[in-house]
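The data below hold one chain only, encoded as structure tokens and taken in the form predicted alone.
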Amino acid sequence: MMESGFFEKPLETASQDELRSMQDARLRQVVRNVYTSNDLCRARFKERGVSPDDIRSAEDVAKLPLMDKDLFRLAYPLQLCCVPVRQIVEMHMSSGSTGTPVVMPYTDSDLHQWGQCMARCYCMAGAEKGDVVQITPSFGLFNGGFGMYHGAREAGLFVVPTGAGNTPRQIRLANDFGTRILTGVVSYGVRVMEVLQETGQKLDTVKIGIFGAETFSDSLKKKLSVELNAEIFDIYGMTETGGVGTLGMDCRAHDGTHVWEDHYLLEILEPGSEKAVADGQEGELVVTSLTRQALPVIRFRTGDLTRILSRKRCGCGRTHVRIAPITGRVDDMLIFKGVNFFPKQVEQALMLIPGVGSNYQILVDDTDGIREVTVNVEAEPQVTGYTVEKVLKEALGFSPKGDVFPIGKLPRQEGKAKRVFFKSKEAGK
């Protein structure tokens, strides 16, 4: 039975001792299952010199081999699967358009686990049984639409499964059906905001916006909150952990992302090494799934940079660890004139300029081995290139090239927005 603000209150408010006990037992079980059911995983364990008997508590997770996206791609399509194929009832895969995709299979139990994690997120945002939720992520191989759907069914919500695109119709349906909860990828939330501004319309009943799948600066969250007149939440999850919402979301205190520790064991490691960092120090998030059947990840390097904010009970009553919003990815850090920066820092700075739109491009040109960085942004006529350059120099420590374009003039992509574009060539070629 769902209580107000909670979906599974006893588990969401379990003591740290109770959570540690669950993690100890579940880690032992999942390691044994993976070891006995998958030849590739068993070989990797043996290469590391570890067996299930060596795993007695959550602290022993460091003895296990690490996984990454390259392993998933090497094992395409189902070489990492730990159940017979006939037990698989659904699959999703990464939304990347190049290279071998990352595939995640699901058993009935896995879909239920996914739905429960997502339902917790809905309820944490203030959803109540019978609320209308509009699901704008696509229903397909990308996990966003189905994840939002599975969670909405678990939470007893009224689903309006619009999928992506046709934003004017989305706005009409939201007003016609009394949508209270709007979900989507971050860039689609921005698109809804732009259409509202262009048409002078309002979302009359939307009070909760749940967005994810892309890095999300505080400045953009505030802008979306004002323009949509809704409380905005940043949901977290990825294909490898089972999809959107599996890892967690921020609560109404908006003081970090709660991660569901009864389902996932977290480590924060120095990028490129296996050395754990202290709480509060930034590093790469490494995740072990404790309750998934078809393909439980063991020490998966997410590539996401974050830090532990708190392990104490939150003001919302939840006891699960809180991590900082993702600042970027290990592999998307850019270097220019000796300065290291992430695309999220550019967005954070741009959103502080009155009149600047929410669409921008970072162009990186490495012609002849000389790197140039250009930042193009959409803005109202009163915003000058000088203003943009000044703000970016204060935020980043250098002045990138760039131009200011009228609102709506920069290209847009379906699904996740692409912000960084690379160009590289040698002279004479």
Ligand code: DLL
Contents of the next structure:
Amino acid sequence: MMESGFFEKPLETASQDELRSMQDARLRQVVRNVYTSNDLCRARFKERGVSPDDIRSAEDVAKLPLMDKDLFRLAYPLQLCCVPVRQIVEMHMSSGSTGTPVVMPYTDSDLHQWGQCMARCYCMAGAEKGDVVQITPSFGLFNGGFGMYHGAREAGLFVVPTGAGNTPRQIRLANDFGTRILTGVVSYGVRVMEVLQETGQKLDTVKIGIFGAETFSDSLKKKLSVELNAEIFDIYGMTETGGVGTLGMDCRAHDGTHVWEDHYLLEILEPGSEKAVADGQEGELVVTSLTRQALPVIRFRTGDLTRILSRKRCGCGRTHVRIAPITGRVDDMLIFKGVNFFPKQVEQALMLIPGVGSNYQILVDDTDGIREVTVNVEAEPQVTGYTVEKVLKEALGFSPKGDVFPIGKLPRQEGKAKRVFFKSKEAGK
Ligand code: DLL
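With the form predicted alone already on screen, would you show the form predicted in complex with the ligand?
Whole complex next, starting from this chain.
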């Protein structure tokens, strides 16, 4: 097993029993806080006929009402907040694919909690005090830039806060300042890779790549690792749980995402139901934050699909539960000719074709009630539509139409990439 550094070793390697009793006590406390300080939450508890006295251990979480993004929308801007507004020191916001604004306020203690979760991730990847970290997600309402910054401060790193964009300059800065850790959203990692290929530049000092915010297939991870010449980590988190890194990352064993269980309690439920699935079965991740003050989520339906991989101590020494990389979102699932599939499976298959680039689109055309699916992909001239169709047929069990475009020809977005386009509504955009 490769050496894996720790930020808070006693907590990261605490026994499962210790973690359970921490979760029991923290759940009791957070439920009481939410109930006494927030009218909306108290009303929802009452409607369900549950009070803080009913919560004794982590298992009792199932008695509590679930929350989802719609509740955040209804509660905009700060109705879910559990502290006086003057205690808020920062906020982040996501609008998501549906445009629903989700606001996350932070107290000073919340920023510290976030920084610590994120610092654990940096150290788990092998970061050491004084290392240079280049933070490429934007610094703004999106939580990516600031979260990586707060964590880097906790871990004692030298921050190069480039934010997004101007990739040739990013590469120059990385070489001039000796960046060892490059961070970003997955599609920005891809952008850096493309510019390295186009310009023949090299990253001289980068050893660690930390990417997330989007589904990330194994084949893309491998490709990025070769092209950036770095060990690649898949970092997870979301606005509602307090941002990037709060829900952990894979360690150097790359055998699942360690979720910080002293801070978060996980459930995996059948999508759309309250039924828990067994360990190993895929379902929707539901999260309760145990240590946040301003807006702790209680049983938040994340919409993300995953499964429990292991609750055993990992080779790296950590005891925190490991979940599989996110397959996709509950609402991302597409159905074609009776087969369910996720954009990530398309990506996984495409990246195995030699000469295929990393930018692709899935077009779904429902005109006249008949669904047609086309996959557009950038590739070198030797790759044909026929090859693309054949590979997709093997991977997915059906054959969408495959159209090949020269590298650089498909549109790109800033931030998270949009992969699926519904033609009836969005053609030509
Ligand atoms: O995307 C936080 C983040 C920033 C994570 C930078 C990693 C790097 P939101 O904008 O609120 O926050 O989006 C959260 O993005 O529910 C997932 O659907 C997706 N997501 C985040 N990380 C991953 C990942 C940030 N590693 C939503 N793999 C989540 C797959 C991810 N999906």
